[in-house]
Structures are given as C-alpha cells and as structure tokens.
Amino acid sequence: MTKVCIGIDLGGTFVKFGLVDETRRAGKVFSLPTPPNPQPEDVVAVMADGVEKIIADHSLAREDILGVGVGAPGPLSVKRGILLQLPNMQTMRNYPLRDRVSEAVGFPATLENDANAAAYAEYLCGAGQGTRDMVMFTLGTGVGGGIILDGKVLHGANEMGGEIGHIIVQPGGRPCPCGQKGCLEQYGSAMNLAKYASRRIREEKPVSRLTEILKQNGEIDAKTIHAAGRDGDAFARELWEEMAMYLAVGCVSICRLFDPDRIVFAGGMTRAGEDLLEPIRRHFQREDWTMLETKTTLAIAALGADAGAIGAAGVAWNAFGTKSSSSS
C-alpha cells in the first residue's frame, strides 16, 4: 500500500489538514474550525478529529501512515517540539504540542514553524518543485518565509534562522518592533506599505487619488495602492516601485548568502501577480552584481492557503519517510 504522512496547519480561525504520499503528491486539503478561546486539549482534540477524518476519507490503514507533521505560528522550538508562545492562544505558552498530538493520534509527530512548512510545500510540489535550494518570501501583514537548502529547512544553530523579514535593507531606517531599524518587513509588507503611504500623504499632501481615499475612509491598504498605480496614479506608482526595490535588495542579499535555484513570493501581496514580480525583477537586475551571472529565478507561489498543511506533511516525510525507506 502507498505510504503517507499527514499534515496539520494550526491557525487562529481554522485547523487545516492534508497529506503527502510516497511519490510526494499532495492530497486535497480540508479544514475544521479552531475552537474559540481554546484550552490546549481542545486544539489537540480537533487535530485528532481531523486525522481520523483523513484516515476515513482516504480509506487508509493505520500501518500506512508514517507520521504526522504539525505547522504552527512561532515562536517555537522545532527540536523540543514546544510552542513557546502563541499571541492568539495564550493558554498554549510553553506547550509540548508535538508530543501531545503524537499521543492523541497514535503516530510519531514533528513540529515546524508554519512559514517554514509553507515554504517546504512550495519546494516539494509547488513553484519550487524541481529545485534543491529555494527561498520563500511571504508578503502579508509582515514579511516571513522559509529557506530550503539541499532539500531541508534551515533553522540555524539556535533555531533563529530564516527570519527573512528582519534582514536590514536600510541601516538606521524605520524602527521595527523586533528592536532593529531598517528591517525588510518595514519596507516590503502590505501593512507597512499602507502605513508608510498614509504618513506621507498626511505630511506631504500629494496630488493623488490616495489622498482622497485616506480622507474619506481614514485608511488605505496595499490593494488600494496597487489599484491606483495601475490606473496611472504617479504617487501610488512611486510607493509600489520603492517597495519592489527593497524586496529586490532583500533578494540580492539572499542570493549572495545562499545562491538558491529560485526565490518564491507568497502571501496576499502576490495577488498583484506580474505587477509585483516585474518591478522586483527589474530592480533585482539593477542592484545585482555584474561580475558573474546570477541564475536564481523569481516566481509566484502556486499552492496558496493549502501550503501550510501540505508542507507540514512534507516535513514529516523528511523525518519519517527516509527511515521507512531504509528499513524496507
């Protein structure tokens, strides 16, 4: 029978479930509601219910399941399998989620940061398929992502690696809640693009459609900035170009450090498609070195909101699939 690993993606609203088989093909992802104001055992119970549903839906024999991977927001310890803190689930502080899930479902389990899991999914069967070294930028409220080197997720000696959003792209620049100044997250995320635009509008009062929108609604967002730029608004285009330039600078730094086959962009900002990718590529070519050709390609992620569950299953394959193959 085909061997599988099951993936679980823990979110504040939904817990998502998927599986990956021994050919690294991903099954259909489904979700169950995350309990409101949950106790840890409530969350684990939902995860166990989802695993049983996958087993029933796919008519799986329990011996065909090698393990379960759990993706969760950080900070967490992958090595110890512990959630250190969840902003939206305070009861799960310092909670040994990996072991509790393993006990509840009856299979060995892994724990991974959700952004790393999503990156691994794109590497395994999404926009990074066929690569060995891939980096993913997740562009949303902040800038996150994951780094895959030689087919494995980079964690770092102290499990602090892969914090792409906190690469410094502007020394002495905008303050970041992390304590640094000039982090990429302050220049390349949807939320901070909107905050920066609003501040400049209030200070400079540019002739722009965005000025009127901010006056009427009290706020603007990245989607509005993108739409205004597409309609020819010069100020909106300037904001979008500046954001793309900083993302390109981040890409150049990643290339000098890791020389990946591909850099993949995910998250809400990527709904802009080629309107996002084209200026990043253009600025990347302008900022990149000239002494050698950089062969890294840039792409938009392919798996969308399913990536977390698929990647968690993939990470479990890394942990348990190799052992299964070597023992058979």
Contents of the next structure:
Protein chains: 2
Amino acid sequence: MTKVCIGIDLGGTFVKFGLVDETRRAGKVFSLPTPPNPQPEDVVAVMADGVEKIIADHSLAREDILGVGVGAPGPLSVKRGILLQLPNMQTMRNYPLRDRVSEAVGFPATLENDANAAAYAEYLCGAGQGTRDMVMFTLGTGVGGGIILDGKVLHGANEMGGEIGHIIVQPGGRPCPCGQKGCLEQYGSAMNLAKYASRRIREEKPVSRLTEILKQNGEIDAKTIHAAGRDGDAFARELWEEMAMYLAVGCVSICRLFDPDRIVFAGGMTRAGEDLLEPIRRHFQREDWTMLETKTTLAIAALGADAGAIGAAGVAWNAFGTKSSSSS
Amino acid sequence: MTKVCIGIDLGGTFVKFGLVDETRRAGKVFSLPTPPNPQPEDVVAVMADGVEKIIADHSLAREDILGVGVGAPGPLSVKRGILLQLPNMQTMRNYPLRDRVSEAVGFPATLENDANAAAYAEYLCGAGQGTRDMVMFTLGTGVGGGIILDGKVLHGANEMGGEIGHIIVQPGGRPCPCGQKGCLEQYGSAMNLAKYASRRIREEKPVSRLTEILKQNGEIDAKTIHAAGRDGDAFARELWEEMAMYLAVGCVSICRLFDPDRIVFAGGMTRAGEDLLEPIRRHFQREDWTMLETKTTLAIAALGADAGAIGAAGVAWNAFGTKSSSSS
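Since we've got the form predicted alone here, give me the form predicted together with a further copy of the same chain too.
Following is the full complex, with the preceding chain placed first.
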C-alpha cells in the first residue's frame, strides 16, 4: 500500500479534506461544514471526523498515513503550530491547533498558513508543477500568496515573510489598513479595485457604464468592471489596465529578487482568465529589464478551491513523507 | 591543526586573499595587483601565487585546506563555475574560472558573485553575525547586494535573483540602463544621486551651495551632497531625504517578502555612517506597516573592503567545510 498524507483546510464555511501520496495527488477533495461560532474542540472534532471519513473512503491502513497537514487563515506560527488569531473565530486565539489535531487523529501533524498551503499545492501538482522556485499571487478580497523556494515555503526569520500583497508598489500611494501606503494589495485586489473605482466615479463622474451602475446599485464590484471593460467601456479599461500594470511591477520586483521559474495567479480575480493574464503579461514585458532575458513564466492557478486541502497535505508530505519515500 | 578555506576576491585593481576557519575568520586580508589587460591564465597565476603565499604565511598543511572560494564581478554562473562576462576584462568571457583555479591550486573551488560573497562575509562574521536571514544593500556606483536565507546565498532558479538594485520603487520613474524605470538603483546609488542632483540643478537652479559647486566644477558627487546637507543646505537635504525614503521603501518590501533578521548597508555611501542610517531608519519606521511589529534591524556593514575575500572563503567553507567540521 502506498503511503499518504492527509490535508485539512480550515475555512469559515467549510473544512476541506484532501490526500497526497508519492504520485503527488490522490482522490477528490471533500468538505464538511464548519460549525457555527465554534469552540476550538468543535473544530478539532470536525477535523477528526473528516480524517476518519477519508480513511474509510480510501480503505487506508493507519500505518500508511504518515501525517496530517492543517491549513488555516493567518496569522499563525508554523514553528509552534499555533493559531495566533482567526478572523471570525475569536475562541481560537493562541490555540495550539497542530498538536490538538495530532492528538485527536493519532498522527503527527503540521500547521501552515492557508495561502502558503494553496501555493504549495500549485507547486506540487498544479500550475507550478515541475518548477523549483514558484511565487503565487492570490488576488481575492486582498492580495495574498506564497513563495516556494527549492520546494519549501518561505516563512522568514520571524514567520512574517511571504506577504506579497504588502510590498510597496507606489510610494506615498493609496493608504492600506496595514498602516503602509501604496501596497500591492491596494492596486491588485478585487475589493480595492472596486473601492478605488467607486471613489473615482464619485469624484470624476466619468462617462462610463460604471457611473450608471454605481448610481443604481450604490456599489460596484471587480466583475462588473471587468465586464464593462470587455464591452469597450474606456473608463473600466483604464482601471483594469492600471491594475495589471501594478501587478506587473510587483512581478518584476519578484523576478529581480527571487528569479522564480514561474509566477502563478490565483483567487477570485483569475476568473477573468486571459483577460487578466494578457494585460499583466503585456505590462510585465514593458516594465521588465532588457539587460538579460527573464525566464520566469506567468500562469493562472489550476487547482481552484481544492488547493488549500491538497497543499496542506503536501506540506505534511514534505515534513513526514520524504524520508520514508526515499528509504522505501 | 584547524581546517581552513581560502577566499579570493577578483577586482579590477587588486586580487585579495582571505582565510576562514571554524572560528569563522582567521588572519588579515592581503592583496596582489591584478595584471593589466590580463589573459585568463595571468589572473589564475596571480590567484595561485596568492594561495601559495597564504599557505606559507600561516604555515598551513595542504591537508588542512578544504577548498578555495573565488568571488568575481558578475554576471556569472555559480552552478557551472563560469564567468559570463567581466567588465574591463574582455578575455574572461565565458571563462571556467572555478575549475581553472581548482586545477592551478590543487584544491576544490567555488565561484560566487562578489556582491553575494561580501554579503556572505557580513552574515558570517560582520554586521549580520548571529542572524539566520540577512539582506545586504551595497550602495556604491550602483546598488547591489545579496540575500542570505538560512545561511545560503539566494541565486534563483536561473541564477538571476538577488538583484536588489533593480526592484522597482517608483513605477514609471527614472529610467535605468537595465531597461526598467524606477529601479532602486536610480534612487539609492552614489552615482545616480549625483546625476539626479546635477539634472535638477541645471533645470531648477535652486538657491544652494550645490548650484555653485556644479557651476565651478562642472560636476557634483554624493559626498558633496552629503556635506552640503550636513551644513544645512535645504536643497541638498531634500535630495538626501528622498534617497533615504526610497531606500526605506525598498527595505519595507524586502521585509514583507523575506522578513530577514537584519538588513545591512554596505558600499561607498555608508561612509556617511549615521547620516545615512538615521534617515533610512526614520523613513523605514514611517513607511513600515503597523499591523505587526517588524523585528528586522538595520545596520551598517562591518568588514569594509575585506568582505569580498572573507565571504569567498566563507562560501567555500559552506560548500566544503561543514561536513568535515561536523564529523571532527
């Protein structure tokens, strides 16, 4: 029987479960509902239930399970296996989730930030497969991501690294709730694109379909901006192009520092597909140096919402699987 | 007898030699002149002479020398041990310096970029001693540097990483010969500060001592700008503050990505000492996020012009010394 690691992705609505073996991926990801207003024990109980279900579904022998990986929203300490705080789950503050899960399921466990876990999944068996160094930009409500160097997640000396959304791409630029100005997150996230569009519409009242939509609905979202741009709305296009330019500038700086094999884009914004990737690529080529040939390629993530659970399993595999697989 | 590695730093005027043992540093760095318009063999011969001299000076037994590290100006391939091209030494194009030196001296050898070697020296026994992750900004004619993560130099998937001077700190900003716009090098290097000052003086003719100096001398340098600022010249101060702000913005982005223990500043600009570090620190605190406490410290390099040779030896020690020192 092949050895496996089980991955668990803790979200606000669902807890997802996945499996990784030496072929890198095995079985479908499934979900259990996250209990409402949970105590920490409730969350651990759901995780233990899911692990038992995955064991039953795949007829796994316990001795073939090398470990369990948990992915959770940050901030957290990978080293200590502790959730520092969890948005919407106040009871989980400073909770040693890794060790509690390990005790509950009877396997060694790892804890990883969910954005890093998703990046690891893309590296292992998604859009970054076959690379050595990969950087992921997750473009959702905010801009998150993960940096994988030589098959390992970069955490930094104090576990505060890999915050791609908070590199400064415009000194003195748009204020960010983090306290900085001009963070990439202010230019490249769906929410901030919409906020910025709304502000400019109120101030400038441009001739644009977006002006009408904002008037009617009182709000606007990134999807609407994308759709209007597709239909040739000049103001919407300008917003979209500017976003792509800042993301490209972020990519150039990432290339100069890390020189990764690939930069992968994930998150809700990537539903725009080529309409997102094409302008980023175009601006990247314009902003990138000409001194040497940049070999980094840009791609859209492949695993969608499964990435968190698969990546959590992959991180556990990286911790527990390598030795036994190389000695077997 | 203690084991050692020998370091060689190839410069345009001098070849420098240093030594590293398990106590991290041993003996003074000394120089031999670089032959004028050399053939590759001439350079290798000087390197072999220096190695013999260091063996004699320290009465080393050949079996105690674990290897030789060579540092050279880039671009080069660490993996292949090859100089790709060398400014001012056209004959060294695509030259396999690592293996030629190894053959000439009879020890295994490594090749490393000289800026990375200098960063490694500061990490090993200079301003970054005791850190795990350290980033160095070398502020000279250009802006170079090196990134040390977990005791290893970051090179990137295609050996083009660690180019700190070419992260973009101002989109659409000052054009850089590399082909990009707004590179940190355009804002933080001595040469570019002087160039920018000269341009602004010609265009704006500010009431400033610098306007007089440029008129008299036809040129201006970073040292003059620093001195004028110290004496209260408002225009010179504005230039100096702006430079510090951009360097601070670079530091913030470096912290978000790498979260290093320390950022070290080296190169000619650091002769300004606290007059450089104080405004960078001040702007860093202003630009840095407030969401979490940044633990990265900023410091001036400690090893000066010796760093290249010591670091080259350190890189060799990292390659050849670790196993034998842990097994002894």
